[in-house]
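This document starts with one chain, in the form predicted on its own, laid out as structure tokens.
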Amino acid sequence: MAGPVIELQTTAVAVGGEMVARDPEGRVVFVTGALPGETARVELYDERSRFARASVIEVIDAAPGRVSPPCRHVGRGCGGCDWQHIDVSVQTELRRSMVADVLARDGGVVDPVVETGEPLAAAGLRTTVRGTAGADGRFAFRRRRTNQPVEVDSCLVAHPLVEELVAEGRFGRAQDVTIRVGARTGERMVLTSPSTAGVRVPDDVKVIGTDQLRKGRRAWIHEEVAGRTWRVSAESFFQASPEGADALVREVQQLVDRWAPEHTRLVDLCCGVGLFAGSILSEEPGQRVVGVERNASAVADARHNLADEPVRIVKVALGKWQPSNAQVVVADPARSGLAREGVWAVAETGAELCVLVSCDPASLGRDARLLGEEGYRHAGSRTLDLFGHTGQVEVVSAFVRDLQS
């Protein structure tokens, strides 16, 4: 059932990628399909007392930077990319301004320094995509705001090794389909839920179902990043592309080199498969590293990946970890961020520097405020476009401890 249609003017970008407007009564409306500074007719689809959500149905006065979506599936309702109507260079600036706004508003950072990191291609990089199976078993993304499948035979943002499986694979009646590849090794894997029934893909592709994982079976691929080969299991997290992972490592290393180059003790919180624990180096010899991770699959991968390095991997939930002394903490938490227990853990290490890798600006804003309460000053952030054509943003931030606090 269609909702009310009204005319609005957008003013800014909100966390998550929607644009902000106000209706005639002054209520905040979050609008998809718009840019800041546009006048558009929108359909309200979620109305609350304090805010509403809407989608653009007609642009009356377009803002500079509006383009025709380069992927034909956007017009069919595919919900995989929400910013294809925005020029790539404008996407970069919107992500930067989104982060600066949230650091000032929610993080309490006065005049936050937020810069854009090294450029990454908006298309053809993503080595992991998640979707479902359509009526005939073809890969499908979900329609915007619904679970209804939209079958696709291509994907603009996907790596070619992924796109081949999107186009040619058959996934039975799987409710969830994850395609993951190693772009630099050529290895490929498909994870389906609840089982692998009806899955048909090329012989080189590893196929595993969530039912098999529950019974203890394991499967993995390998990827090459930062001069190392990394094992990544089906239930382990890894960055969206090797190019993006390389860029993150470089950004983190630059901050460590600037603020704590002579450290000898480093802690990698939420270390995943060990990317930062195995890549961030000190100018001093004999660096000791502790990695902290709760996910069993990632812990197994990290111990395998770093077996030849002086790194100790601790399997424990962040809130139950007994902090080790450190001079540098690198933290790459999930979307929910460090939260109070994670910030407490950072502070208890006594580290002079915390490098925080964030994938959600709202969590970054909250974590910045909590770190500030523990005496850590925001020393700058850099945004990375790991998720081209979407409102998602990856942020690398430095927080330096004020020893006089």
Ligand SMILES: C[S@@+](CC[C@H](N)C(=O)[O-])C[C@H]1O[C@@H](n2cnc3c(N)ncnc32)[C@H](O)[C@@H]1O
Given for the second form:
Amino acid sequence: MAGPVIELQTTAVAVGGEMVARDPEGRVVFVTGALPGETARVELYDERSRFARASVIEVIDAAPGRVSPPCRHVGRGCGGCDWQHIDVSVQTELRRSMVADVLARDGGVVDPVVETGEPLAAAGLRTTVRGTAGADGRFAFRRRRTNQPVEVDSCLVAHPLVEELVAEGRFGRAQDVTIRVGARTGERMVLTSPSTAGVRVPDDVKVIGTDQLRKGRRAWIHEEVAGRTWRVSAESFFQASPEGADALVREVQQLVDRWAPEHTRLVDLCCGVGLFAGSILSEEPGQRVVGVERNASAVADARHNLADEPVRIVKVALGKWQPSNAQVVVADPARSGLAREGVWAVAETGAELCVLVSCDPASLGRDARLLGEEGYRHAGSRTLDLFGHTGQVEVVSAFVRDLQS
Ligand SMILES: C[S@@+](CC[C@H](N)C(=O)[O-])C[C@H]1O[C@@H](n2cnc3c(N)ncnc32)[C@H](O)[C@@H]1O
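Right, the form predicted on its own is done; let's see the coordinates for the form predicted in complex with this ligand.
Starting with the chain above, the whole complex follows.
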């Protein structure tokens, strides 16, 4: 059922990628499909007492930076990318300003230094896509705001090895379909839930169902990042693209070189398959690294990937970890952020530098405030566009312990 239609003006970008406006009563409205500084007719689809959500149905006065979505599936309702109507360079600046705003407002950081990091292509990089099986078992993304499938035969943001499976694969009646590739090794994998019934893909593709994972079967691909080969299993996290992962490693390494070049002990919190534990190098001999991770699949991969390195992987949830001493903590938590228990763990290591890799600006704001309470001063952030054509952003921040506090 259609909601009420009103006209309003957007002012700023909100965390998550919607634009902020106010309705005639002064209530905040989060608008999808807009840019800051636009006048538009919008349809309200979620009304609460303190705020509402709306989507643009007609732009009356467009802001500079509005473009026609480059992917034809946006017009068909595909919910995969929410910023295709925004020019790519404007997307980059909006992500930067979103992060600066949240650090100032929620993080309590005065005049935060937030820069844009090295540029990454907006299209053709993503090595993992998640969707469902639509009509005839074709790959489908979810329609915006619903669970309905939108079958697609191409994907602008996906790596070509992924896109080929999006176009040609058949996925039976799977509720969830994950396509994942190693862009630099050429290896490909499809994970379907609840089973692999009806899946048809080329012979080179490893196919596994969540029913088989539950029975202990495993499947993995390999990817190359930061000069190493990484085993990545079906249930392990890996960054959105090898180019993005390389950029993250370079950003983290630069901060470590600047603030703690002589460290010998590093902790990688939420280490996944060991990306930072195995890539961040000290100039000092005898470096020892501890990785902390709770996911069994990622722990097995990390131990395999770093078997020849002076790295110990501890399988434990952050809140139960007994912190070991370190001069540097690199933390790359899930969307919920480090939260109080993670920040406590950082502080207990005694580290002088915490490099926080955040995939959600809202949790970055909360973590920045908590780190501040533990004496860690925000020394700068850089944004990376790992998720082109979306309002998502990856942020690498340095927090330096102020021994005076
Ligand atoms: C964003 S990923 C980062 C992984 C890795 N740093 C990388 O770059 O590939 C977050 C990781 O944190 C792990 N994780 C989430 N919550 C955790 C917790 N409470 N304790 C330990 N690990 C956790 C997840 O399993 C996941 O591997």
